[in-house]
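In C-alpha cells, the next block holds one chain alone, the form predicted on its own.
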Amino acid sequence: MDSNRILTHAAQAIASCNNAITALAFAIIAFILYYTYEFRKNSDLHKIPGPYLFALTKWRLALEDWRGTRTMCLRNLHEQYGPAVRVGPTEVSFASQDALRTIYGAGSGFERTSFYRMFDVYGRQNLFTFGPARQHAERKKALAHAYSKTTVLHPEATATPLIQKNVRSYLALIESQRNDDNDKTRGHEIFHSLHWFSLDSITGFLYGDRFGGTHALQQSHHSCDQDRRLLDDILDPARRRLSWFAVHLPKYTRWLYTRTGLLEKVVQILRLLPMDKPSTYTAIRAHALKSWYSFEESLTTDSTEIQPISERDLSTSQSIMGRLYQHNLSSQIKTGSLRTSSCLMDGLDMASELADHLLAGIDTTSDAIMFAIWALSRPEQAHYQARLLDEVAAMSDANGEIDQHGNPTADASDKLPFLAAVIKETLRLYAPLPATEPRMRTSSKGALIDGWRIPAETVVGMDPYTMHRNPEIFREPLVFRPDRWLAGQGSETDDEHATMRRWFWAFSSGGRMCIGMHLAMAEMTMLLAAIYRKYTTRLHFKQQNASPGITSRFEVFCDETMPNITEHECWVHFDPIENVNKAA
C-alpha cells in the first residue's frame, strides 16, 4: 500500500465516523502510518543514522530553525551520529572530506535547491540563485575576470583606489570620534562603522561613484545619513523570522507581502507579517534599482557610455555595472539576439545581478573584520596583536609597501603572513556564512556519498560551522589561534597543515566558490593593516565578557565560549601607537 492509498482509506474512514473523538483517533493513526511509510519507503535513506523525529518530518529541523539553533544542532548531531546524519525525510547532512568533494566539487552534478530562490531580486534569477550549473557558468563568464585577484589588486583598477579611499575615511572616522568625544571611556562601536566601510566599498565597486556609490563613512557628505539608513532593515532582528517564513512557508509569505489596499491593512492590523515593512533589504534593493535606472538613462543621453571600450579600460577602470553592460552588448552583437540564454540579459537581469552582489558584499566582509578586531583586542590574545603590530610596523616606504598617505598598499597587505593567518583563523572560527549550503542531484541515478547511497532529489548539505570545529582536524577548535596556519610556528605537523587547508571552507568550493573572495580579502587586509599600523585596540568594558553577535539566516552567531552577547554591537578603544609608546 502506497502513501496515497493510506491517505485515501484514512479519509474514507474519518468521513464515516459518528463522533469527533473517533475521527481524531483515525486522523492520528493515518498521520502515523503515512509518515512511517514515507520514512521507510526509501531503504537507502533509512540506513543513514539520525534521530527518528528528524527523519519522520521536515518540521523537526524547521523547529530548530525557528529557535535559531539549527547549526549548533547539526554539529551536535554529527558528534553523536557521525559524518552522515539523516535530518529530514529526504535530507541528509554530511561532515567529511569525501562528501565535500562529491557534493561541491566541479562537475559534481549537484545543483542548488529551491532554497536559494528567496534571493531572487526583482523577480529575476542571478548568479547566486541559478540551480543548473550551465546557467551559472554562462553568467559567471561575464563577471569572473572583474573579480579575479589580478584585477582586484591592480593599482589602476577600480577596487584598489576605492578601498584605499575608504580606508582613509575609516581612519578619519576613528580619529574624529576620538577628538570629538568628551567622554574618553566611551569607545568606538565598530559593528556599524564597518558596515559603512563595506557598503561604500561594494557600491563603489559595482556602480561607481556616479551611479550608486555611497558615502556612509564621510560625515561631511550630504548623503551620509541617507546612505547609512540603507542598512536599517538589515539590522532589524525580525529579519530572522522573515527568513524562516520565506524558507518554510514561501507561498504564504509571498501572499502576505503582496497584499494591497484593505487586505494589506487587515494583514498589518492582525500582525501577520513576520517582519514589518520595509522588510529586509528593501532599502538596499531600492537603491540598487535606482542606480541601474540612472545608468540606463545615461545611455540615451551620454553617447560615450554606449561605445565599445577597449580591453585595457575593461580591466582597469570600469565598474562592474559598466563591465556587465559591455559584455552583454558584445554578446548581443555576436548573437543578434537580445536574450536567448542566461548570458544575455535585459535591464532587470543586470539590475538583479548587481543587487545580489550588493547584498552579498555588506554583512560578510564587515562581520569578518569586526570579529578579527574583537579577537585581537581580547586581553588573553594580546600577544597576537603584538605580533601583528610588529609585522605592519616593519613595512617600509622604501620598498614601496606604503602609499602616499602612509597606509600599506594593497599588494603589500596581501603578502603579510601573520595578517593572513589572523584572517584565516577569524574565518574559520567566525565564518560570516556558517550555515548549511543545500544541494540536490536531479539525475535519476542518485549518488554515492561517503559510502552512502543517496537517491535523486534528496537534499544534501554541509556547513562551515561543523567543518571548522572538528577536533580531529583542528586542535582546540574553539580557541582563536592564528599560528595554527603558519607552518613551523604552531604545534601542527606539515600533514596536519595540509589537512586543515582542505577542511577550510569559509568561501565554499568548486564552481560555486564565492566570486567576491578576492575583493573581500583586499578589504580585510588593507583595512586591518592600516588600523594596526596606527592604533592598538582594546575592548571597551561593555565587551569584556561579551561576544559580538551577527545575524545569518535564522540564527545569531557569536563566540560560543563567551557568557554574553552584544547583538549587532562591538565596542573597542583605538589608542594611537605613538601615545602607547610614550606611555611605555
The other form holds:
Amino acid sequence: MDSNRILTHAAQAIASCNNAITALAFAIIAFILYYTYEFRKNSDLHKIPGPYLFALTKWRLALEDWRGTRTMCLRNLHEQYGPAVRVGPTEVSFASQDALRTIYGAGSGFERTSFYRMFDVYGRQNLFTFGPARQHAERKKALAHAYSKTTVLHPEATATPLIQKNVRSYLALIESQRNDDNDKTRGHEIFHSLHWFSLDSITGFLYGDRFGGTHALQQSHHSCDQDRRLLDDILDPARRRLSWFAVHLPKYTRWLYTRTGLLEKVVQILRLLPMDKPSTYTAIRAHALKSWYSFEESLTTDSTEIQPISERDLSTSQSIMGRLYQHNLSSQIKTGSLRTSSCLMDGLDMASELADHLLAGIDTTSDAIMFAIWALSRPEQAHYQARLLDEVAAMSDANGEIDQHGNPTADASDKLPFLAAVIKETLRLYAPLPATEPRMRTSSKGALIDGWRIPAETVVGMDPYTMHRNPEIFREPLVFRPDRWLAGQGSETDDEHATMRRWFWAFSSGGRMCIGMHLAMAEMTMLLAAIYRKYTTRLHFKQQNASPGITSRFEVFCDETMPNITEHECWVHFDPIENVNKAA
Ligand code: HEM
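Give me the form predicted in complex with ligand HEM now, not the form predicted on its own.
Full complex below, order starting with the chain above.
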C-alpha cells in the first residue's frame, strides 16, 4: 500500500471517528434537552423545592429505597427544603398540618396509589388495597363495628378473653424459660416471642379457635412448632429486597415468581429471584386460605345450601370471619343476589380480606410492644419503668381491676395514664409503619396543598417518621420521654399538647385510618400491664449499646441514636418483682 492510500484511509478513519463523536455529542444534548423539557414541562411541580436529580428521575428515590435509607433521606430533605419537597418527576413529599388535612382528611378525594396493590391477596383487592373511596367505604362499613373500641373491650366478646388467655400464655412462657435456664445469664429474646403473641391474638380474633386460631405461645400444643414456622418467611431479611422489586419492577417481579417447569428452574439457577421461594407471606396466606376453606366446608357439610353459622358455635360467629360471612349473607338475602354489587363478596373476597388483616396485625403490634419493653429496660430510663411499676402495682382487686387469674383487666389496663403515655411515646419514636403513605388524586382536577398547586396524577405523601421528629412540635424529638404526653407533668403547655396530639400519626388518619387500632391497643396495654405487675426488666448484655431493628417495607428501623443494631432480635431479662424486693 503506498503512502497516499494510507493517508487517505487515515483521513477517512478520523472523519468517521469525528462523525461518531459529533453524533454522540448530539445524542447527549438531545437527551439533556428532552429531560430538561420533561422536568420543566409541569410548571406547577417545577416550583416546588427539592434536589434536581430527584425531580429528574424516579430512580434517584428508588436508589434510596434500595439502600434502605428512604425515610431518613426524606426527613433530611424536609429539614433542608421545608415542608414540601419534590422527590420525583411526579412525586411530592409533605410534612405539615395543612397537607395532612388536605390529603388524608375524610372525603379528600385522594386515594391509595397502585403501590398498595402488592398487598392484594389471592388476586383480590381488600380494605388495604382499594383505591376508590366508595368501594373502600362499603367494605369498611361491614367491618367497623367488629373493630370498635366497645366491641374489643367488651368482657364477653372475642377480643378480651382471647387476649387475656394469650397474656397468660406469654407469662407462662417467660416463667418456663426462666425455670429451664440453668444459665441465668441467658436472658429472653422477645422479638420472636412477641410475634407469637400477636400471631395467636390476631388469628384467634379473625378465625376463632376452631378454624385458624394458632397456638405459637403454647409449647405443649401439638401445632406450636408449625404455627411458629408460619412466621419464617416474614422474618427473612430478603423480604426487603423483594419489596423493592415488587414496587419498582412489578411486572418483572410477577413474571419471575409465576414461572413454572424449566423456566422456573432457570430463574432459580441464575439466582434471579429477589427472595428465594417461599417468598414473604406465603405461609401466612396459605394458612389464611386453609382456615377460610375449612370454615366454608363446615357450612355446607349437612346440606348443599350454605347455612347461617350455628348459634352454638359462638367463637366462630363472633370472629371477624363469622361476622363478615353473616354480614354478606344478610346483604345477599336483602338484594337477592350472590355477587352483583361491589359490597357483596364471594369466598375469595372474604378470604383475601381476612388474610390482609392477619398480615397487618402481626409485625405492627409485636414490634411496638418490643420497643416499649426495650425502651423501659434501658438503664437511663429506669425511672420511667419504676413509675410504670408503681402504676400497675396500685391496681386493685377490690376495684375490679384484676381478673381471676391475677392479671389486669382490659378495661382497667386501658385507663392507666402513664402506660398510655409510654405506648404513645413508643409509637411516636418507633412507629411500626414509619414510611410514606402514598396517595393520588385521579380526577382531572388537581389540588392546592399547603399553598402548592399539585396536578392530578401526582403522587403525594407524608410519613410518620418525619412528622414525629419535628423539633418545633416535639422538644428533644429523639429522646424517649413519655411524660411529654401527660398534661401538667412535662414542660409542655396545654397548647403544645394539643399540637403534639395533632401531629401524632402512628395509625394514620381520616377514612383510611388503621381499623385494627383498638385491637392493637388492647393487646399492648393488657400485656404490658401484666408483665410489669410481675416483673422488672433490664437489658441483656447482647443489647448493650444496641437498638433492636425491625423491618418495614425496604428498610430496617431502629433507635437512630444507638451505635449498633440487633436486627430481628431483642434480648432482655425478666426479674420477678418479689426477688427484686428481697434483694433490695
Ligand atoms: C401498633 C399497631 C398498628 C399500627 C401502628 C398500625 C398502623 C397502621 C397505619 C399507619 C395504617 C395506614 C397505612 C397506609 O395508609 O399506608 C394502617 C392501616 C390498616 N391497619 Fe393497622 N396498625 C396496627 C395494627 C393493626 C392491627 C392489629 C390490624 C388488624 C386487623 C390492622 C389492620 C389494618 C388495616 C386493615 C388497615 C387498612 C385500613 C383502611 O384502609 O381502611 N392494623 N395501620
